[in-house]
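Presented below, as structure tokens, is a lone chain in the form predicted on its own.
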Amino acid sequence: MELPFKTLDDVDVAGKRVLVRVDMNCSVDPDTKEITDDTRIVAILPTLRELEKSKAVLMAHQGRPGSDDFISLEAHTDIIKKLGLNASFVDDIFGENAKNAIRKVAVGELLVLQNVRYFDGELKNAPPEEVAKEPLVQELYPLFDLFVNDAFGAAHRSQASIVGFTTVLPSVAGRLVEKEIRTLTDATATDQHPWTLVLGGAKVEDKVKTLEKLLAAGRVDNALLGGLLGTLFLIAKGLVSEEYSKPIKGFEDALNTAKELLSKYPDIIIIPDDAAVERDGERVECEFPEMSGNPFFDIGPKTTKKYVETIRKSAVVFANGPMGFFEKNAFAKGTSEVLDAIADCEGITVVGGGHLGAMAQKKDFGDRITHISTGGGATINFLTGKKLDLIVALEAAAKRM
């Protein structure tokens, strides 16, 4: 499969100074805050062995503001240098400290630049010639020769880290990016079916948005809901009380599509049939009548049953964000029984999204899943045929080179 970017083996990195956007956004403990799963940095392993002959520097995110993984990446870079990577760490990211030590990384070393979301310009969504004028780019391109993106989780976003060096420097996907986009060209190319899709988390406003292309492009034959994503589509049937919309955001608008999706495609959306709620700080089953507004964490025995049993049936599965609040380990139930599911499946298997990829990884599911891809979104705009903003920038920078 010939690619319409250039990898690294279209460039020379001996001695270059390279900035590699990265996606090690991992599982974060909500109350310790410290890392839970690293599967995410021992992906991008290959890219950065690769470069131990130029002097690199690494930029990445962790959560967003507000978020409870929204933390400093040095515990990031203790995590790397356990790796075996000589890796440093500074706590700036485009400022007077950042660049005096971008200034001193040798060949061999590693430095990591401080969280790029701690950069509220980060956030901004544009095309790659505006994002390039944020003083993120524009302070820090000047002192590089290369730009390497393997950034794939965040490669459906068109933010200045991910698209906009790609405008000032010559620019090529690191090997994580490349393997990705063979693997989920050729594992999307099969018109087999069943067709299942499994959606969860707790993005819901861009998952609704993204289920709906879904089911539009007539490919999906049972679109399995859970997390947020399922309590939503319960509210909209009238079977669960909007009390339990406070964490959606924007529910209003997510609301309305829900309720056209429910009467476009009855036999195709499936939602929970029971819950699992916390009480008393213990996990009790129950049905929806039965909830009494506790915290509503995973999906209940019967929906499991009901998903399993759909999953193993199925040609093609796809899966995106887990089925509840999994990290607490009461409420991952739901979520584990519908991997344990999905490795047992013979079909065509791809697990999207860093948590549900993370727990196929820790539960050793590698060789019995298809591919566990590192991309929540992006894998699962990849799959609606929408080109991901990452792979136009590189193509265009591609032409330019």
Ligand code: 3PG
Second form
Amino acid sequence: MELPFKTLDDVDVAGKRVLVRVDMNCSVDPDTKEITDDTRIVAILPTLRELEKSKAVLMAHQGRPGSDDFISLEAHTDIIKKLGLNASFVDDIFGENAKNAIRKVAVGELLVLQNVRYFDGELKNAPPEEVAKEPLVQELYPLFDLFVNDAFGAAHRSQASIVGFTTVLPSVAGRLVEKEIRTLTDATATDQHPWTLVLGGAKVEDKVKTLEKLLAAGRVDNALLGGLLGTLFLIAKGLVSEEYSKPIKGFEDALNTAKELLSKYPDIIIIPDDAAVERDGERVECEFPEMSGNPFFDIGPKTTKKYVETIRKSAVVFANGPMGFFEKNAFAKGTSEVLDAIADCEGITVVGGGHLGAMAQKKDFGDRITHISTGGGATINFLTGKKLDLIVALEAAAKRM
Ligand code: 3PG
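Counterpart to the form predicted on its own, namely the form predicted in complex with the ligand:
Shown next: the complete complex, the earlier chain at its head.
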């Protein structure tokens, strides 16, 4: 398959100062703030190893402002070091400290910059030429010879660090981006059915919009919903009280979309039948009217059985996002059984996203799932058929090079 952008095969990196955007947005324990899974860091190692002959500087995000996992990249640097690379960390992104540290990086060294989302301008989504005006890009790009984008997980974001540098520096894809695009292109080339989407987790605002696009594309036969996204649809159907909407950002708009989707695709959208709530610190499985305001942390056994049966007889399964608050052991059951069913499914199976991907790796499902993608939102957006922003930007850079 010929790729429409340039890769590490097209450039000589030896001795060059290279800015590398990666996605090492990891699962973080909400209480200890420690990284609980390094899958996304391990996934970028092929690129980092190829850059050992260059002076590499790593840029990445972790979490979003206000979220539990919005932490410094110092912890990520320690993991990179434990994985055998010669890495150091600077607590700055594009100020004088960062610039001085960047100038000093020697061949074979890897400098990790601070969480790029500590800079507000990074959160803006706009066309490449516009985000390229951000000081993040303007201050840093003159220091580099080459930009390598390996942040597949954030490929659907048109943010400065993802698409800005490609307008001003020679830019190529890293090995992970290359691998994800090749594998996902193959996995989506089939026209077999039934085609099942398993969609859960938080980030409801994003996911409901992507679901709308995917359903409109007409490919999905079953959309099994869980996590906060499932809660939204249960509220939209009047099965669960609106008090459960509190953790859902952008709830009103998302609710309207959910109602429209339910009336447009009543046979495709499949929502939970029962719940597992936390009562006195314990998992209690119950029907919706018995939830009594207790936190809704997982799908219940009836739902799990229904989802497992649908998954097992699917020809294609794409899954993103957990079914519940899987970080709490007692509430990992629904997600775990759904994942087991995906591993048992004989069709094409793709599991994506930091959380679900990490669980699939922990279960050692590498050989039983067609592809464990590092992308969550990126992978689901890829399915809509619209080109990912990162890819569009790399294509434009390739034309200029
Ligand atoms: C992800 O985890 O899906 C990526 O790292 C992108 O994160 P975001 O949804 O916060 O942009």
